[in-house]
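Only one chain is included here, represented as structure tokens and corresponding to the form predicted alone.
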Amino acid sequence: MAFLLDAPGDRVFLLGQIDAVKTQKKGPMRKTTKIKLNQLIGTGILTLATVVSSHAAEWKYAMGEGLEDPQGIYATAFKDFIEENSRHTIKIYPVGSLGEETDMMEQAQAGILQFLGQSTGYMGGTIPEMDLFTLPYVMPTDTAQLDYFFKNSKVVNELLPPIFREHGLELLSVFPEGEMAITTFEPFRSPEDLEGKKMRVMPGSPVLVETYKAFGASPVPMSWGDLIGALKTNMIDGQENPTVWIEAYGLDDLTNVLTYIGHGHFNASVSANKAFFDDLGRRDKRLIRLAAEHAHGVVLEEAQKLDAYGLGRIVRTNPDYQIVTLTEAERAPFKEAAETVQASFAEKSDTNKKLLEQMLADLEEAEANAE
């Protein structure tokens, strides 16, 4: 049992039993979760103490996605938990709100925002070593390894950190949010099937860049917000991304065949200004700690919820749309065009060879231990 000791001005809460309180939003799997905190001793399934500071202030949080999003699922729950343990008050600025990933990212670091949510892909342009997350065929498909990594993974909680400071950032959490597919407007197979096809990526990550070169295409950042209209006008002959964003933002309408290679997830990352964090005192470092575990649970639990059923409802609502799972044999020729890909990110520098050594190592034990 954890406390923190009662100071002038502060009311000190033993946290007991949480209970989630779901509530329905858009779409048959669009939920948030909001906590109820009773103030129950003894119960032993949740005793740790927070403390509502006598000083109120707004943060700003801003992020990627929307708010029915996975990013917007962790975002309500770290609000909500904000919220009810303390008198702050946490305003959520969605996707488009403020710019795109680039500018986030700079009034993050700038100290404009208190809070970022940002897709790990995007975060290779600032932070390189982030980049280890969009490495293809290294992160595995299962959901339950892919659990127990980002809890327990000593990339994530030990190696990772530090290097976010040295960027004006405090790291939070790290989470996976789909499986993902690509959709095109033809089926392929094989990366000769690829050659020549103009396939969008995330602006700002070189490993992108280089996956999609070796998988045999021909590579073109772009911003999400100019994604539709390139595959609209042809501009683009494909595109990847988590199954609960092709069915939100209706990308299978757009597109003819939706294909799992089985090359990695997307995930997702939070974190906090740092100058920001470091002048907090130690009962909201805490609070805000707290609050990242819970989202962090929350978001586990609901993506993997919202990837089944965006693929459910896709093959509901559009009948004629292909969707294809590349065999063992099939998916061979892009796992070997993809180690020169993981051999490029190990080669740039030390710090990279050790992330990704340390990071197979975790997933490692991940697959040992996973349930």
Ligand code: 6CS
Second form
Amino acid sequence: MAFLLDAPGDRVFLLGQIDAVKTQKKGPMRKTTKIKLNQLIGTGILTLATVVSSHAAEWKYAMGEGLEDPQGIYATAFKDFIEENSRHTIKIYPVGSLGEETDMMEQAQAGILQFLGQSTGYMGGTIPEMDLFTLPYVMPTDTAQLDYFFKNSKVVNELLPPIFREHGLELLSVFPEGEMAITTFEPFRSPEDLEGKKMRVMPGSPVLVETYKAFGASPVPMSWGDLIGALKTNMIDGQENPTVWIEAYGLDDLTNVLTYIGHGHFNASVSANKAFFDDLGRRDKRLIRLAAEHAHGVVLEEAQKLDAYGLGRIVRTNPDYQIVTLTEAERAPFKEAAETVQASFAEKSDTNKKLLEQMLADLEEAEANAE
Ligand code: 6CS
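Now the other one: the form predicted in complex with this ligand, given that the block above is the form predicted alone.
Entire complex below, previous chain first.
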């Protein structure tokens, strides 16, 4: 049965017949996923009132990645959901179109942008508590546990939203993109091997600087826009990023070795400008939350495939490239060094301490419940 909903000035929906269509474009993952709104209605997530928006607006969404990267997949799914289920439209500004990530953060806080997709690694300078996600050897590398954590965690769902509001943002999602891999010119297997090596880290995060110091290296905070040039001119000796990104942007062609030391995951967040969000009506707020929930589900599934696909492509297209996974014994000194970084984060404020404790509890729950 289809219900006809016709509100003045609103789009007419035949509920039970609407499909929100999302298309992914990357390589072998290319496919079309139909998101049936009646499935959401069936689960009670969606009610008639939530689907309809009362006026049409164009909202701006900027992010630190391209359309085919994980943040782009999220943004596209978010946009499609909003556009299929309201009269609003979303214009997406991918990496490079509005300046560096720090510029985009300022634009989102000022309300020039309505939505911001940003790597958590860039956020520590603006929202110090976000460095939680950058702490070494805290997050698991198991993707099922990560998915469970990012959907159910008290840290993400309860503790961080009020902190974001203090910074003029409404938090919508935090999601993982892939395990951090370190690319270098020379192989390393211990902190001693990294001594004196200039390692590029994302700018703004005190934790990233402390981590690479603890690992024996000399960290060099640098924006994405400067990284390729710095590798080409040997200004730096290495950098870290998830495999999906390393392959997509050819960082394997610019270095000789990729090493997994199991120290962390690359994560991204999505938020809205708080004043914009607060001014919206109940229906639009609900629409945005549903779009975020939908996009989160899409990216959790796709990002893992993309990360594995990235590694497969490196192995196929760059056969001389060395791929190293450190053994547990080789990881031990890195893990030990990481403890000082975790302790220093917790000592910085009571909020940090509380967040880290809750994060560890959430991760324990994820380990017990993830399938
Ligand atoms: O290394 C960086 O700065 C970039 N890395 C990723 C995976 N996404 C965006 C970010 O700017």
